[in-house]
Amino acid sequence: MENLVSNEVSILTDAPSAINSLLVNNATMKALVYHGPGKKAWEGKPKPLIQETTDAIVKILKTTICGTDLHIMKGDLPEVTAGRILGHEGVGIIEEVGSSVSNFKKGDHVIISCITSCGKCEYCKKGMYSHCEKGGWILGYMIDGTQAEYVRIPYADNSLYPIPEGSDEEALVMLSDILPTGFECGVLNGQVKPGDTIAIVGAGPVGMAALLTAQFYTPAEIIVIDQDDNRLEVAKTFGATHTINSSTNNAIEKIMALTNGKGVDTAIEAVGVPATFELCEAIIAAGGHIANIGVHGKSVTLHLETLWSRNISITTRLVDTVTTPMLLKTVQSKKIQPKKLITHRFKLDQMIEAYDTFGNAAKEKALKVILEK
């Protein structure tokens, strides 16, 4: 589809300067390419080109991989068509803008966000960007994606953040979904406040994220399980107050004990499978919050029997990343070092090579790798 609509813009030779750049571009650069399932190449493809007057191009400075990407090369999201140029995460410098972007110009540097808002339908107006109705998620899925040299961002002004001057701005590519993602699906849903006993499900990359974001809201214990005792003491050293390795251990027996059997004021689902979330609701407090975060892909059983008297809310959330802004505010202020998530560093040409690492994240003992120009 891109492609199709570049070669249609080639027959305005003549367009004035302002749509100049939507002239045919014979530049080329590399890119992580998804070429069906299992298979994928660091190999040459066309620069992005501006398309509307909306978008800008991004020179990549840095970016990430996600686990998503790691679904979409095992084919579990078939609606990714081979061809495409993976990844949602990275900071970068404004190469381009179209003539409609006011919020950035050439040689901004910037957080790209994993969501795409256009800013002006029903729900960009509601804060709900996941479900922007021309955007939401879509880069490195529906449209190209961030690793690569090069990237095309449809609204720029809605969908870009600029970065302070002086910035470690290999701590803010976190900000492009993995900490927003955990404090907007985890800590705000979970409704975290001070004093509260919460517990995260999953020490992955965005149970940290939710482990980090939690303390804004100071809870007093912060009690994470998962099956990887590495993760675990990674946990620790990030502020949980209690671990427990859910394969060695009786989990909710364990949570109940350390909560006097009242079970925990939020649960937060990091994982994604039926398991993790029925022991959420095996712990969760009277009057408590269950946050998913979770991508899921079965149904759970939900035991209405027992908690439809208890006085709970569950919720669920695709990230929105509408926090940017105060997630941002709160990176450069030191309260929060999300550079603690970034385990291994590769130079972007090394792309193959980070994914072999981020795929044995457990042994690599890896949580974020960063692929750096």
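Just so we're on the same page, rigid core means the largest C-alpha set that superposes within 1.5 Å between forms. Numbering follows the first chain given and starts at 1. These numbers come from a predicted model, not from an experiment. Compared with the form predicted on its own:
- Core-superposed comparison between these two forms: the Cα of residue 329 travels less than 2 Å.
Switching forms now, from the form predicted in complex with a further copy of the same chain to the form predicted on its own, please provide the structure.
This part shows the chain on its own.
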């Protein structure tokens, strides 16, 4: 209980009643709890309670595991403290709302955004919800997340999306994070245009999301690079025109052969390790765009000695989820079918097994895993 109070109450500004309610909370639930690098457990935790009038409590129906969660488990994000419930994606049913929540009520089915937005601060008014002064990416990072039976969602009116009746909730889990991340950080930042040649380095779930959404802009060629033949085969079914296994081929030479020595117009980095970012630097054409998506835990060498004169743009971004409503419409109309990214299904209480599967993606042929109640 002491850990819960220190972790949860630290984000409150002035809410003594919320602190008191936490201290008397006897209801429990099960959750995936981080206990430091390489350590996790599916264990009992106090069920979350309303702390602010803008909060909602959501009963999780379906959730998933993100590559970022694996980065946390490796210790790449040391600011994540032991005792934190991980996870920032999911769909569920509202269990309770605070008195200031006006867009939702008990019983509503909702998509949980990975980004929490107050809707009022300077950054929110710019559409940069990822840098919300009172939110941003906090779920499963600074506050307890969605890999649990229940989760508290701050600023619920701006951080949840209603699920249309009859929707496929499995597909909509992909709208919590990977679809807007691949689209905003990769495709939009990479300024993909009709007729372009683009390379996506990394055929994991976010790279696949960039592959799916890049096709909104009809690029001439989409080259997907990875070290996993299974994922590369899947990429072909999702629209890749060429695939390269960088563990058995010289990816730079292959790219240059495919582009008459010019390189690609947009290189999307979707892994988050030095080698893949440096590969993007090596294959970008003059006037091109390098769009970073990956979560980097180590320094990367910026080769300005070769890039300084080539009119290259390099972008970084944490997803803002401003495109989620549009992407929801495309999923509902079946213009894109992110459900195809799901390769494994588990029950919530199989969370440890699901982590083992997702963490050994090449061996298990895993892309996205779904965990449901």
